[in-house]
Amino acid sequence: MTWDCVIVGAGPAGLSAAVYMGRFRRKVLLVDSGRGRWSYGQRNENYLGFPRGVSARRLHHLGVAQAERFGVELCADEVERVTHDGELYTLTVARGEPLRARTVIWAAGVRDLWPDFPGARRLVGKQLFWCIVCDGWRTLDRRVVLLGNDDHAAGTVLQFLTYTPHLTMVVDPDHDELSARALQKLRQDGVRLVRGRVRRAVVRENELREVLLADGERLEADLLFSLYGSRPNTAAIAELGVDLARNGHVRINEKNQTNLETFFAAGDVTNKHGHQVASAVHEGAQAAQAANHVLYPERQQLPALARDG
């Protein structure tokens, strides 16, 4: 089977694209590994239309049902390699047969870099967060421990002063890249700076109580933030020659089209990423509209009129 469009990634960007492509009556397959940010279980409180917030998993469930309503098929698998023969894309997946597609929308997201202490991943979305835009509001007047090793992380720590003065930044001494300027600024604005590695997070009655360091120091905390960043999921498209920005994200134009006419990208994997559900939904819609346009056969296109003279 040749699909009109294979969409990779079932986060907000991929699901948004799938809904649009399904409504365009295209033959669409949505492939998802099940390990995207939608799977963490955090609650989104800044997405319009949900005054009490909505969990990422619930939003995913609703999006899947909406896409299926318009005929989109779903496949639980991981895309390992994408190639192009000049006409069709071939997507090699981990468990199934290779997929063939006329267009691709790459919404594979990013891989977050989490702390490596035991049980860290189980805390994500509950006691451990990564995004100040999404979850800074949670920290109002609370004790927050933030993990980061460079000036970019330090800049984000300073932004948390909007919400609380009770900030402790933990820097791993083996990966310390803080500049003297950043150190001075943190101390000047009352941020406590600690060098060490997290050994364990103590949670009682579903609340974070303290963070234990490898040297035995105990840090009282109500919330924990990882500021280690993320890496875009682009390894599978390395052979395509898709243009990447300096930070490794897929470079797109205003229509979410890459340098390849029939290959599109949307969401956190793009160089215009905002790491917000609202941004991802918008990009997915843009990518789908552009992909649909290139799929029109000649009989559905009106040739441009030549200008006189």
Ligand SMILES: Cc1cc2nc3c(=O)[nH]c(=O)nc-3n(C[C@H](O)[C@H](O)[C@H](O)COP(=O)(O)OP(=O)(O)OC[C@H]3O[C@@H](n4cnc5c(N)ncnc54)[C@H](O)[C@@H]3O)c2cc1C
The other form holds:
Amino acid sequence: MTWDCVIVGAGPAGLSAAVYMGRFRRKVLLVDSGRGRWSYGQRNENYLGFPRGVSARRLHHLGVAQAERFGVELCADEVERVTHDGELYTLTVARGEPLRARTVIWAAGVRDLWPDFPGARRLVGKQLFWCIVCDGWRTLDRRVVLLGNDDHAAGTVLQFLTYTPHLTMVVDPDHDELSARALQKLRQDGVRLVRGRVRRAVVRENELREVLLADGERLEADLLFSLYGSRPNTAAIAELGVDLARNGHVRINEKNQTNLETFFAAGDVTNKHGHQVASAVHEGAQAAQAANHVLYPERQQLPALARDG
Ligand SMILES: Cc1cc2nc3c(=O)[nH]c(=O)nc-3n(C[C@H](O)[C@H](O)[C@H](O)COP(=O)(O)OP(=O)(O)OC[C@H]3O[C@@H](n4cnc5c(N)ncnc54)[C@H](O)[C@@H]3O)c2cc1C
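Since the structure above is the form predicted on its own, I would like to see how the form predicted together with the ligand looks, so please show that one next.
Full assembly next; the chain just shown is listed first.
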């Protein structure tokens, strides 16, 4: 069995691509390992069409149903390695038989660097967040503890002043890369700076109450933000020769095509647009249109028109 397209990742990017590819009447397999940014407990409140917000998981289930309606097949597995023999891709998966495909859309997202105190991952999307664009609004006049170690994080902390003056930045002394300039600016603008490591977060009745540090200090808090960043999921495509940017994200052109003509990427794994559901859906749609285009057989293409002169 050779698939017209294997899409890797069933987050908003991969699902959007799947809906388009299904409607282009392509033979499409969507492979997903089930651990993306969509899989936490958060509610997306800025995605158009849901005035009360929509949970990221519900959006995923709606997308799966929509893709299945157009004949897309789904497979729960993890792609471990992708190779190309000049014509077809072979995708080695953790559990099943290798997959063969004429085109691939890589929509594998990123791995967030959450803090490593016990139970941290259970708080994601409810008491623990990472993104001011997504969740800055929640912090209106609330007490916010932000974990970050560099000037990029410090810049984001300053942006939170739009929402609340009650900001504490916790810097890990073992990874402190804050410049003197950033330190001075944070202090000037009333941000409290604490050096330490989080040992535990105290949650009662679903509300964050306190953040406890390793040295025993207790920080009162309503919300916790991790500004440690993320890493794109590209290990499985390392051998392919796909161009990556310096930060490891997949480089794409305006059609979401990589340097390989039949390999496309979409969503957070690229860094063309902000890491948002809306951008992921857009990029998935773009990648699908471009992948569909390269799949047309010769009989469905006009011969190139001869240029005058
Ligand atoms: C707490 C939180 C709150 C957020 N709030 C908002 C918000 O309010 N508004 C907003 O627009 N955005 C929000 N986001 C961001 C949004 O969730 C992401 O931008 C979006 O999910 C990116 O979609 P994606 O399809 O690129 O990646 P993902 O949703 O991360 O999906 C990638 C998929 O690929 C799969 N995968 C990875 N590697 C492999 C592999 N090797 N083989 C098979 N499958 C693989 C993963 O398991 C995953 O299912 C939030 C994110 C988080 C974590």
